[in-house]
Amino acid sequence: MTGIYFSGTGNTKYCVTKFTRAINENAEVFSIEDDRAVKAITDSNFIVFGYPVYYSDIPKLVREFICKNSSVFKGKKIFIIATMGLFSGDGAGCSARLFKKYGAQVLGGLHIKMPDCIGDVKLLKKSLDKNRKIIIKADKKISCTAEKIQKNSYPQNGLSFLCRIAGLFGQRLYFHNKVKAYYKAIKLNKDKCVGCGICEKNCPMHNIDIVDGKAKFKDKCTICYRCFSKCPQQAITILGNKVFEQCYVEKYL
């Protein structure tokens, strides 16, 4: 068993690691950004594959990883973990359809609610106590599901036709443009930016350069909120215009 994930602020990494090692404490876990990920998939028969859900869809970065490496998924057994801040619909089903297309056997799916990473939209923000309670519930769901899988019982979250309809009409139909192309409208408060390079170092898309002592964004953002949450000066916003909370999973553990 091998865990593979994409994670912006640590939610999905946390869930995939905890889940995979609850089943096999010696299992290795890799980010899709890790050069070893493709070989790890090739060498393993059972893959736990996790990602956050954006607007009831897969992040474009994750979709491209699956499509680019389609041949390595043929014949693999895959269990999908989809993390979300509020609603998913068929979050697991979106990748399941791709995996099946490329010859993989999808055993099941698990949807896990986690603290929302979108820290520049006030409506989505919860108190620290509420987010910690969300983590506790997630831990219990992970442990319970791991026990079921050890008994060969796989949940099917997000894989049914009704889930697909819920995902389509709940969000994807209205927000498809948010994830079908890379986002281009990241905003920088130049008065706050000190050109420290932390955002540049952490961007999974290599979408940020430091030019003349300030962060400069290109046009390939995958909306993972990693740069937003790691900026020590709170100089970056993405969907909103004000930093309400920088969200990373370690705050809630």
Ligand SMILES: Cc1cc2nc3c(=O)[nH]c(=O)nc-3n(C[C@H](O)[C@H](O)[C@H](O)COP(=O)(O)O)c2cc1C
Given for the second form:
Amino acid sequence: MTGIYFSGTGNTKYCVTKFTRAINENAEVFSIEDDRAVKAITDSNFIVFGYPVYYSDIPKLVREFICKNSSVFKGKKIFIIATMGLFSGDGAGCSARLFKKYGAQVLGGLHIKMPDCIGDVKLLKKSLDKNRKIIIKADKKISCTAEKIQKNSYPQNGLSFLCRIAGLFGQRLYFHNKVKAYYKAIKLNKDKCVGCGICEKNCPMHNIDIVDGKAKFKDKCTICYRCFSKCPQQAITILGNKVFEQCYVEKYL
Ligand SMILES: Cc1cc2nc3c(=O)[nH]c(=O)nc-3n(C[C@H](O)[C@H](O)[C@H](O)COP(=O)(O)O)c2cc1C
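In place of the form predicted alone, the structure of the form predicted together with the named molecule is requested.
Complete assembly follows, chain above in first position.
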């Protein structure tokens, strides 16, 4: 068993690692950004594959990873973990359809509610206490599901036709472009940016350069919120215009 994930702000990494190791404490877990990820998939029969849900869809870079490496999924058994803030319809189903198309067997799906990583939209923000409680619930869901899987019982979150309809009409139709295209409207507060390069080093799309001592965004953002959450100066905003809270999972553990 191998865990493979993409995680912008740490939620999915946390869930996939915890879940995979609850089933097999020696299992290896890799980010799709890790050069070893594709070989790890090739070498393993059973993959726990996790990602955050964006607008009831798969993040663009996760879809691209699956499509680019489609041949390695053939014949694999896959269990999907989709993390989310509130609602994802068929969050797990979106990748399940791709995996099936590429010849994998999808054993089940698990939706895990985690703190919402969009920290520049006030409406989505919760207190530290509420977020800690969300993690406690997630931990319980992870350990219960891991126990069930050891007895060969796989949850099917997000895999039904009804979930597909909910995801499609609940969000995917209206936010289609935000997920399918690159996002081009990241905002930098130039007075705050000190050109430290933390965003540049961490961006999974290599979408940021430091030019003349300031962050400069290119045109390949997939809205993962990593630069937002890691900026020590709180100089970056993405969907909103103000930093209400920088979210990374360690804060709530
Ligand atoms: C662009 C974007 C869109 C999102 N859309 C949804 C959504 O449709 N439903 C939901 O419940 N959460 C949504 N979220 C919240 C994330 O899915 C959630 O915080 C996730 O656990 C983040 O995982 P990560 O820390 O591994 O990146 C969205 C987050 C982002 C950045």
